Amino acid sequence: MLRFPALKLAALAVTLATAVPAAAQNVIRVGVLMPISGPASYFGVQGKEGIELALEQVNRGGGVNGFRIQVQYEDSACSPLQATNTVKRVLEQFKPHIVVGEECSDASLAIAPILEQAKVPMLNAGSATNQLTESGYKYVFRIFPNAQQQGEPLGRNAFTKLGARTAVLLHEKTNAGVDNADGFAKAFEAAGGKIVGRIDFGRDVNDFTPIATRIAAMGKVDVLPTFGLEGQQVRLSQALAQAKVVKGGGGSAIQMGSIWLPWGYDAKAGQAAVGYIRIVQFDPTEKRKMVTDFNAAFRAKYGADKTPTHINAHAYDTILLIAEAVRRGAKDSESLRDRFSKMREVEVTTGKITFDAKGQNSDLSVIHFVETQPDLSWKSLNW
């Protein structure tokens, strides 16, 4: 049985919208906007797994201060336009007290002002762009480290821990891709490193051979910071390995990344992933009790061979945080916003959550570095 002593959730109960008629109880309505279709659909699949596990676990207690939580899933497709249309419809029809989502930064930026105007909090667990919590919004809260919080340690450690002096930046043409690359570049150059190339790509690119060939022609490059969705990262890593640029292909360059890739990327990329160093917000090998309990519960529900990803954990944690806010007295949008703003060092599976005045989680205990080993397992790096 999974317990959450840090959140005092023993008496909490959370259920899906369809489980109990809204008229029969006090409810907290949660609209969940996630990519269910498109190239980022794995976010939706894994996010729903995490949410449903959290609902199942905390539903055993009988209620959250007399309230139940209703969840409605919607496909926002990692698209600003679809996310905008979806959130307007959800606000009108479902009337949520809070919205969880979106995963992709451009979609999150599109819905943030709409939710701000409606005075409905956004709890974001997957968007990296700095703008989301730097635009003066009062109803945006993010547990995910922003691009600066990820890029700075990535660039600094590339220089100090790996001894890297040259880098080629690889990133998708999105706000998150640009911000992550900029964050790395700022820290790496401040330490004394040199950016010798910067290559961006759209989400429609499937063949990365030309990019890999171009990098191979540059000669020795120490690190390749890479920021993109899983499918493209797999193909890019394989192209770099085939061109003998990265360690996985017999080269010397080390590919690095931030919290974009879920557990399982390594197996999909195969040998090309060997030597890849990246930041993860959730490390399933961590021995903290909340993590080991979460792992056990996840495997009990989804299969003994399943390992939860950071996406599973993020989604799981959003429900825990909403439930914790209700336990502290929240009962509507405004009181949810108030309780979130006062959260300090709340332990969840991904680490501790402390929201600063901008709604950004300021506790960097959620950042871990790992390196892919020859057997495609992770080695935790004490950085």
The other form holds:
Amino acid sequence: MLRFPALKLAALAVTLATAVPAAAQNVIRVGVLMPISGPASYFGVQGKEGIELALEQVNRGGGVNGFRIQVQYEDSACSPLQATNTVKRVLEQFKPHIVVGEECSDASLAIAPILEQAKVPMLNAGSATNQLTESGYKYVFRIFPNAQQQGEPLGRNAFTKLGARTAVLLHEKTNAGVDNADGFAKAFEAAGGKIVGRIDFGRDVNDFTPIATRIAAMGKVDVLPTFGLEGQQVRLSQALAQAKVVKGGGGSAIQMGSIWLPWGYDAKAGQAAVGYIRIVQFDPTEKRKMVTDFNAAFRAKYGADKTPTHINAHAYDTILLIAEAVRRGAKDSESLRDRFSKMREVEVTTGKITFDAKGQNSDLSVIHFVETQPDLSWKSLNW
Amino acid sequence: MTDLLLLFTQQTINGIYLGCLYVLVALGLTLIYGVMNQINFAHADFVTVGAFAAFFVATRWATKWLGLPDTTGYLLSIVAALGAGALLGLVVNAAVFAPLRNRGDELRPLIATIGVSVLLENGQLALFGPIPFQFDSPFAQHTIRLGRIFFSQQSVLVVIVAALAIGGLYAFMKFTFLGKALRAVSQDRETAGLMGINENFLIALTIVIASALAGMAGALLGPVIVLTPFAGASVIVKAFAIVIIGGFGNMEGTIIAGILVGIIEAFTVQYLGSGVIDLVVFVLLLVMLVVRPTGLIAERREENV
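Any chance you could show the form predicted together with its partner chain after that form predicted alone?
First the chain shown before, then all remaining chains and molecules of the complex.
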């Protein structure tokens, strides 16, 4: 207890001196909607790791242009219904200047019109469905390549580089899975290839042996483009290898995949992954300074034995992009939207970002193909 | 062998393997219903607990700490998962189910199973995190090939364990005093009590056996499912369907229905696509409810279990 008025005044002065700048501190509020519970919650956990690292770096020394970035995490559970309820509550209570998320296409499609109506930009880093940036929204921006951007080069290169003429599409029964498979089919058939089968599966399918059996019974198939979450893809690859369909099991078909698969898939699938060809956007083995710096900072924060995945990197990049928009003068939702729409070749860990008129990142310069080797390492294919 | 016959044989084998996995999960559900006339919504989470117990025993304790071979480690993990399930059942019954049951209300224990489910899911989420664990059985790496027919050693193991579990449970129910007492409780709880049978002990025993079966199922499912704290949920809906198709509380019906659903699933993938598996299974369930509401084995209620 302070007994003397002079001391009380001094204490008050100190309090005010520290309190006033804090109160006057400009803040960009970011609502982060990610699946934190449920089967897709690994997206949320890895996304949070990336965001926390970026926040540390961006807010160090007082933030950007006097603005600190403040984040509120919310669990949208990869579910359209929960995402809808959550985004309404976040808009009402937290009043974000921008929302980052969701990861799953179906949930992202559910929240996009709500954010559009509220005129709050949505920065998406993990949903693939084409519809997200093809629905005429003015406040939706996506750094993740859409299904068309992922499926098209896969289909084209399957035909031209691998000499494939037949394909069986394997995809989860979601907007993202369907769109990716459609993208592949369109390019592959346009080049002269033939889709001889299309097999979809729900996220509750566990045993892929019957699917592998069905494909084995189809006779010789050249490529198997597969679009699903990591856990199911591991089991699918193992079943295909067991049925001697894919290269990893002594067969001849080449399994192909998208950016969905995080780093670490090959180690989990083991020999079944050998020969797997996929496109990657974030490659932790890339020598670009932005990537090596990110790897170093990530390991310093989370452990020397941890290698960041594309989920970590995409989430990290969303904060970097918000900070860049603020550096360019953004201070509210409208100016954030304006700065995003003018971004050209902004370098982040997952490549360069140039938003087109629809809000889709159109710069695919760092996207490249890799093939899993017998020692489970990646070989870059220079396609 | 013609291609069509080959395909038929292969998908039948795939279906039997899948069916055995479902049977292992569904047996515990039907046992609890048969004796207690209650549905256990936490059963999926007992399966998940078993899967995690097996994972840590197989990949850490047995192989890394005790230096056992992978195969021995995995077999040991099945026993450990059985024990973990039994222990969990014992604790949950003592802490939650028994006190609520003693209040004479049937609804509260039912709702409590939902609470236990949420508690177990989130407890495991806090402990293990949401990133899928890679649980590979050493038996899954080895494929047995008979001409063009193939199946993994793991599927043989699953069928053997399922057969042993079914046989063991059947023998226990038919030939032991406790089994007979359990059947007496399932037929008429009050009269069984008047005959000197300790009803609470037998209900606890039922929960322990069902939970042990769920744990063991988890150990066998672990290398098949995507192992996360929510893993059990991916099989439990079908397990419920199997229990209803088989005849609620009827063990023989559950076994037949489980194998049948596994085979139907395999052939649905072959001829209709895996995207409609749930549709086919639940259409079958609805047809059964309309045509034969008592289930496949239409015994008298008191003869179930």
